[in-house]
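Encoded as structure tokens, the following chain is the form predicted alone, with no partner shown.
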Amino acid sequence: MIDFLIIGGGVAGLSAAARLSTLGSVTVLEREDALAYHASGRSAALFEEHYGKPSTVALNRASLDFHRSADVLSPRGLMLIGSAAEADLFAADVQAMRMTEITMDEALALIPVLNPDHVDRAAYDPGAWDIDTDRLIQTFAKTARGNGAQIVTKAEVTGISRTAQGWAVSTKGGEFEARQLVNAAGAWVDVIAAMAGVAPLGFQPLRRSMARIPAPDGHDVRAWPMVFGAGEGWYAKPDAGALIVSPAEEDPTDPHDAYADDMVLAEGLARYEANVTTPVTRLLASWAGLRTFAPDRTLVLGPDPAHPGFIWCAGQGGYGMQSSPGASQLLADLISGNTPAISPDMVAALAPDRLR
């Protein structure tokens, strides 16, 4: 009998495995051939402490020391740009993310292809970092395995039932029994809940498309900051000598292996092009991921109030990589009875019972 059976081998499930493996026996079930295949493998991979709802920011702060000790952060910086027509959106973003406004000369020194005929304001935060997502995933997996955890791929869940001792889970790879079930299934969390006879919480997967384009005009973009349009209407980020550009759309969809929408991608690239002096002439690649949110866009962490042996680790949205160390530690603290590092009001804001 396993103590903790975790459904989902993305950053949510693997970080939970690393923490819970110090409390008891752990098995992780991943439906795909590889770990971190879906949203976790398609992340923009940025750590920005002030990005997200207040409870997400609290988890970000609780995660920073872990990220530093795991050596997964490297300097990136974050720029926000806007035009006169976007003044209100720009001001709201500057305030929400605690950024510092800079001159256009300073902005052009950082990103020389900005179009000054369109962009007339900018803000900057040097305290934003790239996350080595593969290293983070492997750190969690190595820790879990080092504590005796089993990680099983190609194990799509086909059935879940209650037992006298906890839960019985059927998969395409075999049968498993556990005292507690951790639902870290990403876009499929409500599907897993329904299979277990637990009321879904109303999670919504939202598609986000991305394109990789060549570096503009042959510039060396490696030191450029990530740049957001006001209101997060698009973003661009250096990646392996090229740029990733996203329309930052949030189109509701069902859980699936996401792919980019060509029309949405074209619209997003057009928004990017309006802010720079170099047109996009070709794509190197395109893809999409699903960012899954609870109705209030806040993570859901902890035991279900009606089913205490069913533990939610869900709703990471676009914040899973940066918040995972703090989120998984909170989950372990709630299960073990230890005092969480974040404040009681933030713990309450993340609790599943707020949605019942």
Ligand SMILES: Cc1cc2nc3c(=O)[nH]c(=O)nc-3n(C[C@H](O)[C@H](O)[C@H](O)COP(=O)(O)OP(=O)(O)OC[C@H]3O[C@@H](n4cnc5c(N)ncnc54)[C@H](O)[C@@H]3O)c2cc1C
Contents of the next structure:
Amino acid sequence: MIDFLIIGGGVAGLSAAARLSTLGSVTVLEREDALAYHASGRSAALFEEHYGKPSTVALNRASLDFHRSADVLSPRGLMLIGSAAEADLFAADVQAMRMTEITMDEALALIPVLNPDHVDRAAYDPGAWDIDTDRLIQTFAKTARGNGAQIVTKAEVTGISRTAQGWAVSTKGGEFEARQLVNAAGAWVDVIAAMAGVAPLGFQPLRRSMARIPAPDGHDVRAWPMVFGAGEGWYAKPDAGALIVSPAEEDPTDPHDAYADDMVLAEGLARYEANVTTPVTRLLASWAGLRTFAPDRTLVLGPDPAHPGFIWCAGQGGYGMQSSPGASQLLADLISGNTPAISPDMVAALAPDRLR
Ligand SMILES: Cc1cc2nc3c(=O)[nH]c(=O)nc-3n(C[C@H](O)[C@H](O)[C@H](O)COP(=O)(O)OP(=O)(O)OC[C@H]3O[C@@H](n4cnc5c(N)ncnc54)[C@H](O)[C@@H]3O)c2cc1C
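Okay, that one was the form predicted alone. Can I see the form predicted together with the ligand too?
Below is the entire complex, every chain and molecule, led by the chain shown above.
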């Protein structure tokens, strides 16, 4: 009998495994051949402390020391740009992300391809970081394995039932029994809940597409900051000498192996092109992932009020990488009875019972 059976081998499940393996025996079940195949392998890999609702920001802050000690952060910086027509969206973003307005000359010194005929305002936050997401995932997996956890791939969960002591779980890779079940199945968290006879919480996967394009006009983009269009209408970020550009769409979808929508991608690249002097001539690659949100766009962390042996680790939305150390530590603190690092009102804002 395992203490904690974790469903999902993305950053949520693996970070939970690293933390919970200090409290008891852990097995992670992942459907795919490889870890981090879905959302966790498709992110923009940014850490921006002020991105998200207050409870997400609290988790981001609580994550910073871990990210630093795991040596997964490198400086990136974040620029916000806007046109005169986007004045209101721009002002709201500057306030929400606590950015500092800069002159167009300063903006052009950082990103020389900005189009001053369109872009007439900019703001900057030097405190945004690239996350080495592979290294983060491997750090969590290595810690979990080091504490004796088992990580089982090709183990799609197909059935869950209650037992006298906890849960019995059938998978394509064998049968498992555990005292507690941790639901970290990303876009599939409500599917797993329904399978276990636990009422779903109304999670919605939202597709977000991404294109990889060559560096504009052969510029060396490595030191450019990430750049957001006002109102998160699109964004671009240097990526190993090229640029990734996202339409930043939030199209609702059922959970599935997501792929980019060509039309959405073309429209998003056109929004990017309106802001720069260099046209997009070709795509190197494209992909999409699902950002899965609770109805109030805040993570859901902790035991289900009606089924205390069923623990939610869900709704990471667009913040799952940056918030994972803080979120997984909170989960472990809730289970072990330790005082969480974040304030009680933030813990309550993340608790599953707020959605019942
Ligand atoms: C385009 C894009 C950009 C993003 N940018 C950022 C960013 O810059 N910074 C940031 O912090 N976050 C970002 N995110 C968000 C981040 O990627 C997610 O919040 C995070 O990866 C979610 O992790 P997860 O483990 O919950 O989900 P996933 O990585 O999807 O993992 C869930 C796993 O559960 C498994 N599973 C599901 N059902 C079953 C079953 N029945 N049996 C067994 N296994 C099952 C799946 O196979 C999957 O591997 C971005 C996301 C996208 C899509």
